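Read the single chain below, which is given as structure tokens and is the form predicted on its own.
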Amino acid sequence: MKTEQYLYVHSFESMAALDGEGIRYGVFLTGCPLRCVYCHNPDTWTVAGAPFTPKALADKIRRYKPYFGDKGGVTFSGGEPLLSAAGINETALYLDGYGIKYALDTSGCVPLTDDVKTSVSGAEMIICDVKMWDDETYLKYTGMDMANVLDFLEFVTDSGIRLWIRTVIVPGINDSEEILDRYLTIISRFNPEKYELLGFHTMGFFKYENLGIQNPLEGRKPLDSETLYRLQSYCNTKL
């Protein structure tokens, strides 16, 4: 007899307008293999939070369908949602019956298991956060290399799934046109619909103190809006 998967939820966002097209219902799952130095949600690193069966989670999402309608849907985020790929796949069976589509907001850092491939193939779109531009910097700032990320992006592209790519811009790490050129060399291989830059912020700094975790970027200033606009405009001219 098959054991039902549980999904461990950190939080929900009922009007997530930035996590895909239309109004989204954001489900933030716990667990992440990365330790990004600029992470603003270190409270999602370990598997914890509220446990949901796939049916219970799908039923909760269904209650918000009047808000997101046919032009929106649910976005599974995290943490790293694809650590819960098996549970997402079971949840998706119920969502499909309710006429609800889902997107994945992921780092793509997980191995391409059958469950991961199924989750990707069933998604209406993928939002992939490309952290750094090569193995050396990826390892330095996240604790892993980017081999899985490149395999993931290749699979998404080959599958014909809609793809958006994002990168967080951190002052003193990747906030220059020269470094963005290195990202663009990689990203252009996968022909995303959109490449979006997000500005580093410090709103999650209090979580490090509350959790008793050292903050690698303590004292770092947030990215100013003028620099973000300039760098985004630069990328827009290149892709």
Given for the second form:
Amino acid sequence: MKTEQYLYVHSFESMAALDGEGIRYGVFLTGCPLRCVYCHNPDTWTVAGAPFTPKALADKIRRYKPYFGDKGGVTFSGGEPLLSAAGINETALYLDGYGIKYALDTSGCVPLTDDVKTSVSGAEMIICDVKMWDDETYLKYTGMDMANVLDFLEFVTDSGIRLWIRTVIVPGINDSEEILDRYLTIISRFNPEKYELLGFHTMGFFKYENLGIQNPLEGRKPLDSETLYRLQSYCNTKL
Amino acid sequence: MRSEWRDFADGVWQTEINVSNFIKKNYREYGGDSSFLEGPTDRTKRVNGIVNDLLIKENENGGVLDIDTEHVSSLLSYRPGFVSGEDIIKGLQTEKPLCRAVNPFAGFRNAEQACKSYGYEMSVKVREHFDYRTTHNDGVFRAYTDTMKKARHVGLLTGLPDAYGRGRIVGDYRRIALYGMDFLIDEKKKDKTALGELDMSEENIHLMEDVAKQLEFMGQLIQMAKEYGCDITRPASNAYEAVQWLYFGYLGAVKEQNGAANSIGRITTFLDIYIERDFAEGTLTETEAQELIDDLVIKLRLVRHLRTPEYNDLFAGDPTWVTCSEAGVTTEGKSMVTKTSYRMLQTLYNLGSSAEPNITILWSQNLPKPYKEFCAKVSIDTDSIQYENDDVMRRMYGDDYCIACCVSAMQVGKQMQFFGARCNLAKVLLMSLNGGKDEIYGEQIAPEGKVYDEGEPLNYNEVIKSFKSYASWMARLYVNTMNVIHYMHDKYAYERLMMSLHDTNVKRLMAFGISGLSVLTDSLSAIKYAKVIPIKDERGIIVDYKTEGNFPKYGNDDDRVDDIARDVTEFFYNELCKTPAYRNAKHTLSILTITSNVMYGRKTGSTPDGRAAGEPFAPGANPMHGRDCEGALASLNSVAKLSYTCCQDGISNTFSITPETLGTDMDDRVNKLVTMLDGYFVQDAHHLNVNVLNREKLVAAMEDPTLYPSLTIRVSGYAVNFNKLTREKQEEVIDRTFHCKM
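Next up, the form predicted in complex with the partner chain. The previous block was the form predicted on its own.
First the chain shown before, then all remaining chains and molecules of the complex.
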């Protein structure tokens, strides 16, 4: 008999309305290969948290089925959910039986294993957070290079799965039209339905303190909404 | 057929009083969207402008614009009053808008104190009127036992209607429009004759006297309307008269008595029938139809009662609960939404958002989608409306019930309620741990029992056993206290006009309430799943707890703790049912606190869940502030598990979410709110107040009230103007969980 994969959950957000279409149930899984300097969830970096069997997790998600309507469902996020691809795939079997669809909110920064491919193919939508615009900056700000992300996006596009791309705009790192042009060059290759910019915020700063981790952006101001609006409008005219 | 009934479909409604039958035979279902709606006329804008100026003055004046200290409020005490020469729907409580009446029938001292606290003196004339008169309050205190007084004093039972009007009775004001008073009087006389054929038991004599009192006030209502130039002895012959006749009934009721909640019932689909007939006859336009509803609502927004500061502490924001219920579906499953259901909502745009009337949507999965979407939009724009689950209430109350006050369902004109405030169950737990002593006063209230030891962790099985034994004692005392109150209320402050608009053989509900459910639940969960060690003071009373370890908290869709909430509620309801209620009333139970959750908290010592002494409770059935940490839907799911079957007087849940969390733009937010409401109610949840706003906006309004003068917010079964709350209550509202995304 096959042993069940445990999934390690950091937290649940039962109304993660913005992580996909319709009302989303957010499952935040622990473990992440990246160490983004602007990460607002450093408490999800290492695998820890409450262990769930795929059945237990699917049953918990099922409690929210009444709210999903035609469009809603569960979104696996993290951390990096695709580190738990095998567990997600087992969970997905139960979800399928319950008539619940899932989306993945990922950095795409994982090797394209069979498990990852299965996770992607089974998803109704991929939300990919493209962190930086080239290998150099990716390495500098996340600790890894960008090759996995590009392979991942290519696989998503080839599989015909719906794709949204997002980027967090951090003041002083990527908050200019010139840099956005670099992102747009990459992103346009994958033809996403939507390219959404998110403003860097400081609401996760307290977590660094709690964890005793040095916060690389300590003292950095959140992105103001006017700049975010201006940059988003710029992207909208370009894509 | 009578000319006023021309073109109406025949039915049994023509030979007996049966408004429900009339509605179902005649209403026209509307499944379209809101695009037909009209804005306010210039006249409406002018009149509304006058009213808004008065509201500002009222606020500047400390909350009361004026008091008429010369008259005792009743149907014929005052000459006709008007807002302006342009009133369409006529009638004010006193001679001037927002001038409050003095109504001492429920309690003389209360009325006197209320006058004084706003710098007025009751006139000698009014005093003399009550010199030789027993009020409801006098009667109650003659019969209260020492234990009842103690339970009331320490705050085990609070907010009892023993010094103010009980309210929550809804006359079927539609009957006046449909039948005219002559017909209604004839029917009452026939009822009285029939009662006269029965043996003269105490019960029957009581009812005969009730009917005689009703008849007297039916006559006075005719006279009151006549002074405004209207003949309500006959049925209404068009839409204008239907609105006016119905409003006269309501107006007479609020002149006669000053009960806490004066709800108007379920009127929009009824009125729509008259509007549609006028449309067909070419005598009314959409603009005029909207103007009629707008003008009715202006009048309803002007309803006021004179209250004491202590009363305002219980029910903050000067509410009158002119609850207006609408929508729902028939028992055959057909939507009861009409264009006038939309017109009522439209008043929030035409006149601006407002706490009153308390518009209550009877939500069914089967309501038309465009109507659901319009409701959601109104919620997002105004935070002024609430939702209650028609699909669960219809099973128990049929399809012609309305909501009184916040969440109390009753069949219109067929059921009445004996309102019973609530019992503080969190405090009962503390009392049970102290062997029947109050944790604040140290007095022995209940029979002596085991006092738990200091330093020893509490054992759940033992605690639940002693809690249940004290809850059972409490339940009996509670029912008996209510019996005294309502006996005296019937005797000294009987609602003659309202009850005349009910069937003579009315069915009675006695509505009990629980406060502190989430505190009690989390405390029991702490005792069960963590280690709770009592700490005593020098009197030997347990006044605090050391709680070690984690425990599941109500509000996270966790059955381990949600089941506790469900079980204690069911247990307490069953215990209440063991003591017979006055006039054979049926026991019902609500989990609703109005805004008194702040006051209940103030009167309750530290609790094992970690809540410090004096801290506010969560409102109604809400999870405690900040403890629902798995997001909005988990919180909703926990509340949805409470059983309406044992809480047929309502389970109140107040929900605040930021616009950004709900969705990216209006369309998205509307769709998600509709999906959320459907998802909550399909699980048989009962009630939801919806606020879509940011905490920052409330903080700003608290600091500078002029920023948002009409900021309306749903609190607990009703809405208030945020600026009318005290600082303490504003802070409590701001502390509540706002579901938002990080």
